[in-house]
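Only one chain is shown below, in structure tokens, and it's the form predicted alone.
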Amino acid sequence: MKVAIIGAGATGLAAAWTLAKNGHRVDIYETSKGELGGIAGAMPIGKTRIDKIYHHIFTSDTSILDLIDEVGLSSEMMWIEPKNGMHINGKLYPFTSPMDLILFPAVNLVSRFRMGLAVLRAKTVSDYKSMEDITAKEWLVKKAGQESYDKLWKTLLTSKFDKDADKVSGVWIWNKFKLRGSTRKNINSESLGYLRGGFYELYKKLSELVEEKNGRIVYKKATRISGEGGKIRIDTESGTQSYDKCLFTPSPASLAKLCALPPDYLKKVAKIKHKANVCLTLVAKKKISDYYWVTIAEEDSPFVVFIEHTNLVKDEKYEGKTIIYLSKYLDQSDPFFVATDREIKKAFLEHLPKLFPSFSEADVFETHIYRSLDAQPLVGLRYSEDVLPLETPVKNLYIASMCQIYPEDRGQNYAVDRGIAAAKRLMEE
């Protein structure tokens, strides 16, 4: 079977390897030369690479861990117990464990205790559909009280989903609590994993293995996808190739621009919304904090998370440099998304000393800005009714994208799992 895969991200490469090792011919189409991993791609730092956008995995991420083991990279996995924080009301507080939440002074004691119980109990909830008719706001108010929501959770939801914060399903927030609870060794600590050299090493290895099985990475942009006589045609600027099947891994909206699809299917595609992301990476002379991950719950902050990567990962190839990510989620139509790199850098770096007074722009060696248009699916009420099936209306054309990972949220583990499952379905059919 000859298969085309559109996109060399986690889903596409996991699917490609699954197909290739089972004897199928695979061509992976990727727009940018040398770009592997999608939003888990990498950039060079010193003598190594780091992820363009911050990533880590959890002990419960068995699909990606199994794949890392299968390709021989398990020895490169690092497991660390990080220290996390919350910046709210002008102060920085520890925010690593449920106990930190219970001791958190920004909301009253009763609300803290109630939310601590909700976090701990989330992992015991198995019927997510019981939460599809309640918003995250309603669930949080019910579990922790109005004051807790107004002072803490409202800002956090808005920072992630912008003007659509009130539309987010309770399933989304439940899943976040469930995931964090499943990674804890005990009530006070959790383990996070990182692949030495960045997760790019996994995707580079997968591409090499696919090529060893006579697969190809085709660094050309697909300009049109069409079905003809049971075959799938992929058009590029340099010609056309025909395939038995095609797996498309970017967003459904991207597919709609390339392929003629029936009106009823296009209506379903139009209902699926995403939030964009802007991420600024700093390479600096010295550390700024003792925290790995700091959630910024300050309404005037231009970014919503501060990730001091080098407080999680110690690697001599970083040559003693401090690596920091500043990230902002926003609506795809927000003017800030298309602002110049200079404007984004200015907004972020001018605000950073207000949160961390020890920071000085003079200590910065270099900066990098990465934009992602479809960074976070907007998971609304009864989202299960909107999830697209693997099969599209075009025979032998399939789609496996971030917005179909449900009830789980986006993440490398679920992207890998989705890719493997899609490949198995293509082989079965």
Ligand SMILES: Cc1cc2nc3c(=O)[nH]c(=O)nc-3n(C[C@H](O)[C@H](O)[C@H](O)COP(=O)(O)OP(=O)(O)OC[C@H]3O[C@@H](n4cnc5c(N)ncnc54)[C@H](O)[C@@H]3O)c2cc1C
The other form holds:
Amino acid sequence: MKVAIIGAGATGLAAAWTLAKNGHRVDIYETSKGELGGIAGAMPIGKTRIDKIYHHIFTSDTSILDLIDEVGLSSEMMWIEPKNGMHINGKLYPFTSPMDLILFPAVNLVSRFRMGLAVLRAKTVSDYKSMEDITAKEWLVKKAGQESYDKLWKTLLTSKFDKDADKVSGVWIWNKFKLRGSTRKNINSESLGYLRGGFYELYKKLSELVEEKNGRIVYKKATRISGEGGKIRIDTESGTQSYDKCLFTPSPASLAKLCALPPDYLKKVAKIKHKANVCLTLVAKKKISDYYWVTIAEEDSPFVVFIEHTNLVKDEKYEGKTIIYLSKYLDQSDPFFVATDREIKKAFLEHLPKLFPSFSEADVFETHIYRSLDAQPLVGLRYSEDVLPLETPVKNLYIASMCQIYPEDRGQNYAVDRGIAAAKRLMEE
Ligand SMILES: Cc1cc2nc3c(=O)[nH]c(=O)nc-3n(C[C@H](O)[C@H](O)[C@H](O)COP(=O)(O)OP(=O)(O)OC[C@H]3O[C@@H](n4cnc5c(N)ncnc54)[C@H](O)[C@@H]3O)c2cc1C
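What I would like now is the form predicted in complex with the ligand, since the data block earlier showed the form predicted alone; can you produce it?
What follows is the entire complex, opening with the chain shown before.
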């Protein structure tokens, strides 16, 4: 079987490897010139690379861990206990363990107790369907109280979903509580995983393995996709190729721009919304905090997450440099998303010393900005009704995109899992 895969991200490469090792001929089309890994791609730093956008994985991420093992990279996995924090009401507090939550001074004692109970209660919910009709906000207010919602959870939801925070389904928050619980060794300690050299190393390895099996990475944008007599035709600026099957991995909205699809399917596509993300990476001379991940719950801050990557990952190839990511999720139509790099850098860097007074712009060697349009699907009420199936209305054209991951939330582990599952279905049908 000859298969076209659109997108050399985690989903596309996992699918391509599954098909290639089973004897199928695969061409992977990728828009970004020479880049692999999609959102989980990398950029060069010192004598190595780091992720363009911060990434870590959890001990419960078994699909990606199995794949890392299969391609011989297990020895490159690092497991580290993070130190996380929250910046709220002008102060930085530790926020790693349930104990930090219980001792968290920004809300009163009764609210803290109710918050702890809410987290525990979420873990006992076994069927996500019971959380589909209630928003995360309603569920949190009911279980943890209005005070803790207003002072804490609202900020956490807003940090991911911006203006749409109130629309997020209870399933999303249930999932977060469950996931964080399953990645703890014991109640107070959690381990996060990072692949030495960035997760790019996995994607590079997969592409090499696909090429060894006569697959190709075609660094060209698919400009049109059409079905013709059961075959799938892929157009690029430099020609056309025909395939038995095609797996599309970017968002359904981008498929709708490339392919003629029936109106009822387009209506479903239009219902699926994503938030965008802007991420600024700083490569600096000195460390500025002891924390890995700090949620910024300050209303005037232009970024909502601060990640000091080098407080999690120690690698001599970074040559002693400090690597920091500042991130903001926002509406795809927000003017800040299309602001110039200079404007974004100015807004973020002017604010950083207000939160971390030891930071000085003079210590920054390099900055990089990465924009991601389809960064986080907006998981609303009864989202199960909106999830598109793998098959599209065009025969032999399939879609496996981030927004189809449900009830889990997006992440490399599920991208790999769904990529492999999609490849298996293509081989079966
Ligand atoms: C800010 C942020 C932080 C994250 N943090 C984590 C984390 O800590 N841990 C974790 O596991 N996950 C994290 N994720 C999620 C993770 O990055 C994604 O779930 C995963 O990388 C998605 O992979 P994908 O292959 O499905 O999609 P993508 O990575 O989006 O890949 C799609 C590919 O398709 C290509 N493409 C698009 N259109 C075309 C076309 N017409 N022709 C050819 N190619 C095309 C794109 O260039 C891209 O390479 C994070 C995501 C974001 C945005």
